[in-house]
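Read the single chain below, which is given as structure tokens and is the form predicted alone.
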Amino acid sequence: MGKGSGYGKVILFGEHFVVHGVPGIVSAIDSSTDAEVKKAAKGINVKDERKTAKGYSEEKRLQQLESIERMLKAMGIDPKIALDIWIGGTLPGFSGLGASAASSVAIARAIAQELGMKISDEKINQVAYEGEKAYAGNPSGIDNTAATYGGLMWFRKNMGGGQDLVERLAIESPVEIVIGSTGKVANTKAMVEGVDERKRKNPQKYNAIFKRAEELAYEGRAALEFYNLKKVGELMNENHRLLQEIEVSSKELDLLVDVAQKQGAIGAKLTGGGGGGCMVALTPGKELQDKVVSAFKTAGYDFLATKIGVGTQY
């Protein structure tokens, strides 16, 4: 039996903007998706036992099968191969946490181990990127990179089709966060296409927003490296306002951001594709983290209390 894992992630700066070549900052979190694979008698059989938002597994089922087909092709494996695939782990299947990328990395690693293939992390990352196309259409590459390598990273997509820029970042120590789930499954592909269409129709407005998003990424990097968490939080709040302007937030996301900020979170924003899915609140210290968790519980929303900047590598 082959086994593999992939990290979950939060994007601190840059979602949607990274698709268009703007740099972003992504952090793996200390929750992962695990996969087990063994040869089977017939077909591709997936048993998904992750904790998920209602409807997540059903919504993603066809995309998941297409993703596996794409990965098999990228690995040079006969698409008619029969495999039993189990998916589980501590990372919930909430939209916005890179759950699809984490599962793609985990499955690719498990398939490689089961078939006795020696594959580098770089190749796993490429394979998972192909798998991500089933979920996101034109993925930025940021999710699969975080899922593969872990840690905190500066990411910039190579718009010419070459190697993406991935730079490891280090911070003084891990920071507590709370991820809140709207409970709504987001269609990342549709959200990405929507931004692209609106940007084409209104280039003047969108170019100004994208320029500020790039400035925020650089300012956020400096604040993280100097461990100025107050500044990081302020920039996250502004990043959320930009995401509202490009119409990828939702009333549920805005509500969770507001709840977190009222409880003292020093920064809060949607994370991932938007339109549902998740948001992230920066809550340094266990006491503040617990306070925000309690508020989310009272409001009836699912959550994940975790940390960024853990910095381990698979």
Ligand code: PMV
The other form holds:
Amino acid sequence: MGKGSGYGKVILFGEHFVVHGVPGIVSAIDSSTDAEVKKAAKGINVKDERKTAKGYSEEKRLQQLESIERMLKAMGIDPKIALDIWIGGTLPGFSGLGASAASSVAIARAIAQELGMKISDEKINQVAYEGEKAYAGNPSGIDNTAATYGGLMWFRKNMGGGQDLVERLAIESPVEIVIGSTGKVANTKAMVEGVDERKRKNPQKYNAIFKRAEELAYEGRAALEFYNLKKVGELMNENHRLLQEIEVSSKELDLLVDVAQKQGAIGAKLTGGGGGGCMVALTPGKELQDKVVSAFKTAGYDFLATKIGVGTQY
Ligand code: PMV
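Cool, the form predicted alone is there; where's the form predicted in complex with the ligand?
Whole complex next, starting from this chain.
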């Protein structure tokens, strides 16, 4: 049997903007998707045992099968191969946490191991990127990169089709966050296409927003590297407002952002594709993290309390 894992992630700065070549900052989180693969008698049989938002697995099933087919092709494997694939692990199937990319990385690694193929992380990342196309249409590559390598990263898509810019960032020590889930399954592909369409229709408005998003990424990077968490939080709040302006937030995401800020979170924004899915609150210290967790519990929302920047200290 072949085994593999992929990290979940939160985007701290720049989702959606990264698809268009603006830099973004992503942190892997302390939860991963695991996969086990075994050669089978017939077909591709997926047993998905992840904890998910209601309807997540059903909604994603067709994209998941397409994703596996794309990865087999990218790995040069006969598409008629029969495999039993199990997916589980600690990363919940909530939209926005890079769960699709984490599962693609986990599955690609497990298939490679089962078939005795020696594959570098770089190749796994490329294969998972091909898999991500089934879920995200025109993905930036930020999710599969975080899922493959983990850590905290600066990411800029190469719009010419060449190698993306990926730089590891280091911070003084990991910081507590709370991820709040709206419970709504979101379609990243549709959200990305929506932004693209509105951007083409309103170039002036969108160019100004994209310019500010780029500045925010640079300011966010400096604030993280100086460990000025208050500043990081302020910039995250501003990033959320930009995401509202490009119409990817939702009533529930805004509500969770508001609840977290009222409890003292120093920054809060949607994370990932939006339109449902998840938000992230920056809550340094266990006490503040617990406060936000109990407010989410009271409001009846699912959450994940974890840290960013694990394993990235100087
Ligand atoms: O919703 P997720 O976890 O798939 O994140 C999508 C991030 C986007 O920037 C919206 C798309 C992309 O490919 O970068």
